[in-house]
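Given next, in C-alpha cells, is a single chain: the form predicted on its own.
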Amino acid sequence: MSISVAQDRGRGQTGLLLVLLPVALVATLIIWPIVRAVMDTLIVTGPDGASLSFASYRFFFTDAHSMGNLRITIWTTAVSVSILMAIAIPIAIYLRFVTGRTAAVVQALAIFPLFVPSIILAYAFIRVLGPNGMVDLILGSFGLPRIRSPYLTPWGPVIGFVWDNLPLSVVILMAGLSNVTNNAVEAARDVGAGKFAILFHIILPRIWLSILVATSFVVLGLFSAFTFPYLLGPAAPEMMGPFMLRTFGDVMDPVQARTQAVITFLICAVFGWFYVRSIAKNRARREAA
C-alpha cells in the first residue's frame, strides 16, 4: 500500500513538473499583461497619488466613433460566423457521407485556404473583386455593367474572413461528424425519416459541440483581427483591430488603446467562458454515463 501511494505521489509530482513550464509561460505572456493593461486603465497617478478612475471606459462608451467601431466589429463577426457555418456544415456533412473523386476535389478546395497567408488572400481579393479587378475586366469585355465592389466596405472583411476560416471550421466539424455512425442514419431511414429529419434529429444534435467549438475559435480570431479589416474594410467605421492600432500609433493615446483592448478581451472572454462551460458539461455527461 505504501509503495502504491509513493508511486502515485511520484506521478503527481512529475505531472506538476511537466505542466509547470506551460503554466509559467501562460502566466508571464498572457495573464500578467492582461492584469497590467487593466491596472493601467483603472489606476490614474496624479499629484495626490494613485486613484481609481473609470474615465477611459466612460469615454469609450460615450464616444460615438468608438461605439460605432464596436458595433461594426460585432456585426462583422456575427455575419461572418453565420455565413461560415451555413457553408461549412453542408460541406462537412457532404464529405462525411460521400466518397469518390468529386468529394476529394471538394475537400482539397475547402482545405486549400489553410495554406495561403491572409495577406496573400487579401491582395488576391483586391485583384479579383476590387475596382478594375479581374471581374470588372471580364464584365467589361462583354459590355456588361461593372459590379459594386465590396472592397473598402463592411462586406470586404466578411468575404475574407469566410474564405480564411473555412478550412479550420470544416476540419473541426468533420471531427465531430465522426460521432455520427452510418448505422444510426440507416436505422432512421428504415423507419421512414427523411433527409431533413435525419439532419435535425440525428446529425446536428451530435455535432452541436463541434459547431460551438468552431464558432468559438472563429469569433475569438475575428473579433481582434487586423489584416482583413485593415486591407479590405472601410476607414470609418473600422473594426477593433485597426482601431486599436490607430489609437496607439496615430492618436498616441496608449491608455485609450489599452481600454479598447480590455473591452475586446472581455467580450472574447464571454465566448471563451461559454466554450469552456460546454466542454465541462459534455465531459461530466460522459463520465456520468
Given for the second form:
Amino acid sequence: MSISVAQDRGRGQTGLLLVLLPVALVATLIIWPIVRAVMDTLIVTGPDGASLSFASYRFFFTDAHSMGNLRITIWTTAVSVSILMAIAIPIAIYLRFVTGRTAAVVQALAIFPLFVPSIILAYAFIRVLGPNGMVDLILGSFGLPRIRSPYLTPWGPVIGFVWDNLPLSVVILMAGLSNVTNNAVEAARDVGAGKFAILFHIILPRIWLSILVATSFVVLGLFSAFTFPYLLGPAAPEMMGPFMLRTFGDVMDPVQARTQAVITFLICAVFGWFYVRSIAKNRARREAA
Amino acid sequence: MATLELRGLTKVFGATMAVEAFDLDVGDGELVCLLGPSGSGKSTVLRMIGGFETASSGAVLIDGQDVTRMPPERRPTSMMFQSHALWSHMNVAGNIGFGLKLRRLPRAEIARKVEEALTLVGLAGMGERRTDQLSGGQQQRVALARSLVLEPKILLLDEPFASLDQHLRERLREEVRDLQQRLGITMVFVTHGQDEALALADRIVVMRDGRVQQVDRPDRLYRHPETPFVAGFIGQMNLLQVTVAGGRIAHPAFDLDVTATDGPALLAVRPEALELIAGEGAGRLHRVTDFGSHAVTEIDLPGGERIKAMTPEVPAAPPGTPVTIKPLRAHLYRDDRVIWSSDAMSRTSTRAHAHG
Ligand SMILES: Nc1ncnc2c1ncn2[C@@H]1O[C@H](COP(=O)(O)OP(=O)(O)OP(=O)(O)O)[C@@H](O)[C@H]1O
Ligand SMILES: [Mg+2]
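I would like to compare: after the form predicted on its own, may I see the structure of the form predicted together with the partner chain?
Let us now look at the entire complex, which starts with that chain.
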C-alpha cells in the first residue's frame, strides 16, 4: 500500500518536472519578452522618473503611413486566405475521393512547395512572373504584349503566400476529410444527394474545424511574415513584417517598432482566442456525449 | 412493390474478376440473401444494384426498367451499410429526414414521416438525440429508418448487423424480417453467416469467387447442395474421396450402392445422416462429445480421414472401439457438380445427366 502511494507521488513529481520545462521555456522565451515589450511601449522614462504614456500608440493610430501598412497587411491576409481556401479545399476533396495516377501526381505537386524554402519560392516567382521573366519571354517570342507583372504590387506577396501555404493547408484539410467515411458519402448519394448537397450538407460540416485550423495557421504566419512581402511586395505601403524591421533598423525607433509588434500580436491574439474557443467548444460538445 | 433482375452482371477490378456473369431474379416482396465467404463478391453485387459500382458488363433491371447506368441518387433502391454511415453532425431526426429535405417536402410532413419511421424501428421519441448518444444497435436502427423513410422499391443491406453482438444481431434480424413481411418490401441481404441467411431468406444465393454456386430455398440448400462447395459451406458435412466401380462405392469402412459411372468422386454425408454400429468394423471411435440434446462422435477411418457422426444418444463405447458406419443419405460429386443423390434422385440426377 505505502509502496504504491510512494510510487504515485514519484510519478506525480515526474509529471510535474516534465511540464515544468516547457512552461519555463514559454515563460522566459515568450511571455516575458511580450511583457517587456508592452512595458517598453507604455512607460516613458523622462528626467523626473518613469511615467505611463500611450503616446507611441497614439502615434501609430494617427500616422497615415503606419495605418496604411496595417491595412495592407490585413488586406493581404484576407485575400490570401480566401484564395488559399478556394484552391486547397477542392484539391483536398479531390485527393480524398479520387485515387489513381492523376491523383498521385496532383498530391505530389500540391505537397512539393512544403520542401522548398520560401526564399527560393520567391526567387522562382521573380524568374517566372517578374519583369523579363519566363512568361514575358514566352509572350515576347510570339510577339504578344508583356504581362503587367504582379511583382512589386500587393498581389506579389499574395501569390507567394498562397503558393507557400498550399501544402500545409491541403495536408490539414485532408486530415479533416479522413473523418468523412466513404459510407457516409455513399449513404448521402443513396438518399438522393447530388454533388453540391454532399459538399454542403455532408463534407463541409465535417471539416469546418480543419478549415479553421488551416486558416489560423496561415493568418498567424502571414501577419509576421517577412520574406515574401520584403522580396515580392511594394515598398509602400508595406506589410507589418518588413515595416517593423525597417522601423527598428533603418529608422532606429525601437519603441515604435515594439508598438507595431504589440499591435500585430494583439490582432493575432484575438484570432488565436477565437480559434482556441471554437476548438474547446467543439471538444466540450463531443465530450458531453 | 418491385422486382429485380440481374443479367450477366460482371465486375472487373483491374486484374481481379470480382463478379462474373451473375444472374438472378428477385420476386416482388422477396427476401434474398447473398451468402459466401469473404471476397466472394457479395458486396460488389449489392453495390452494382445500388449504383455505387458500375457494372463492367451485364444489366440491372428494376421493375423491368434498365437502371444499369443510373447513379445511386436516381435509383429506387436504398442501401444500409455495415457501419459508420450515419452523419454524426446531424441528430437522429436530421439523419432520417435528410433525404426528405432534399426532396423539398414541407417541414411538418418531414417531421411526421421521421417520427413514423422512428416508431417503425422502435426508437419513438429519440429524434433529438445525437448519433453518438446511441448504442450500436440503435445506430443501425436509425440507418434502417433512414432507408425505409424514403419508401424504396428495393432495400439493400450489406452485413448490417456484423458489428453487433450475437444476441442483438439475432433480435434485429427478427425485426428486419418482420418489417419486411409487414411492408412487403423487396430485399437483398448480404451476409457471410449461414445462420443469418437460413433464418432470414426466402431464397439464398451461395457465391464463391464471384460466381453463383447455387440459388435455392434454405431447406433445399441444406438437403440438396449442388456443388461440393455448397455442401461444405452450409451446415456440417463429411467429405470423403471415394472411387465408384460398377455402381458401388467400396470404401474400407462401408459399402454404398450408387447410380454413377466409374471413376473417382467426392462423397458428402451429413453427420446426422450417419448410422454407427459399435463393436466391429474398420473405423475407430476417436472421441465423443455430449451436447445434451445430441452427441457428436468422431471416427478415424482407415484412410486417415476423420468424420463426425451426430446421434440422439451418447454411444456407450470407449475411444478405440471398432465401429461400422452406414451412410443413410449422401450426395456424390464429380467435376464440381452433383452426380448422384440418395434422395430426390430424380431431380438432381436428371440435371446431372443433362450437364453431361
Ligand atoms: N474497389 C475495389 N478495387 C479493387 N478490388 C476490389 C474493390 N472492391 C472489391 N474488390 C475485390 O473484389 C473481390 C470481391 O470483393 P467484395 O467486397 O465484393 O467481397 P465480399 O464478398 O463482400 O467480401 P466480405 O465478406 O469480406 O465483405 C475481392 O477480391 C476484392 O478484393
Ligand atoms: Mg462485403
